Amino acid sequence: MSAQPQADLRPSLRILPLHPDWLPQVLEIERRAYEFPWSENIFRDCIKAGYSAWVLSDAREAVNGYAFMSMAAGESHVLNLCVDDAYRQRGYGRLMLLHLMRIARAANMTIVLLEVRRSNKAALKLYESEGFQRLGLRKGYYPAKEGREDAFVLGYDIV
């Protein structure tokens, strides 16, 4: 049995519903981010489709990171966790995914499921620290500079 996730709120820090007004500031976050980005339609695509989507929002009103999670039949799936290159390194991504994994929970699912770049060292860290498991790996699951890269498919067995 897995370890139940736990994570204390900064004051001035909460994670919210993402709203639609939020998406400019969710889209710039994911174009510095990464090389290959999410374009505006799939952020709009998973909001239409009515998945888990959140905002790390700080007293400014500002997204500091975001979160996009599907879930059915039992599973849940972290599509995107994504958090400001100037808000890196204190803890914002663990509190995104200590949500999601608590959600999951709530809705009674039984594994959270991600996809993870295998060059990603730090999200790596992140995501094994918190008890996910290695269940396999995605040939050529990313798009790279250089052709494709590969992904590693983690698991936490929630119940």
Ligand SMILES: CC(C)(COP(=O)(O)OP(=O)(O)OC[C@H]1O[C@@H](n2cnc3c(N)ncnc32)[C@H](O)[C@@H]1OP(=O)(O)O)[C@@H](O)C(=O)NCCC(=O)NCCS
Second form
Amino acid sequence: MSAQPQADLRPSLRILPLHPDWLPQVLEIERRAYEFPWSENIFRDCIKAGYSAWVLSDAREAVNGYAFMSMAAGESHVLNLCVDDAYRQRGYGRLMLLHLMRIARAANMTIVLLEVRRSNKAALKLYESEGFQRLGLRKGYYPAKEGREDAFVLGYDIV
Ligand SMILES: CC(C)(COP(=O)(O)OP(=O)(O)OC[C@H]1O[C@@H](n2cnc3c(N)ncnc32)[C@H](O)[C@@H]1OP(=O)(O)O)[C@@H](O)C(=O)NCCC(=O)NCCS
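If the one shown is the form predicted alone, what is the structure of the form predicted in complex with this ligand?
Zooming out: every chain and molecule, the one shown earlier first.
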């Protein structure tokens, strides 16, 4: 992990456990961010399943981003990591990723896994800059405008 996130961080910025009251804001961000967004039911199922779920919130209690991760049998899996488009490239994505990595380590996970679209340059740069390695390719893993898109499987070994 890098020593310090290079972030334009306001002191009021906090990463908090996701409360269902924040779901409307999360859904708005999700729909702006992805061409194939998660539905409200998927978010609710993730919360019900007890997945590690977080929001990045500012002083006005506005959601700037959110992250979901499952943890089981020694493996953690980043399911969603998203920063509202108005707040990107300020270090918030890295801040949330480092938070998830700390949570996984504290829960004695041995690896953090995730899938990322082959075309998602910003996310790939973020993950690889934190030491994630490409472990494989899932062909046609994601829906796409025209057909399907491959996903890289990335992993970070927690030692
Ligand atoms: C991927 C995402 C979470 C990054 O969040 P962010 O807050 O903008 O990222 P950060 O400011 O923390 O940047 C961290 C690193 O990511 C990379 N990065 C971020 N945005 C980038 C861009 N537009 N182009 C290239 N690299 C980028 C850079 O390496 C950056 O490090 P640097 O600033 O030291 O160069 C954000 O773009 C996002 O929410 N995208 C839509 C949802 C998504 O695709 N999530 C990932 C699913 S796997």
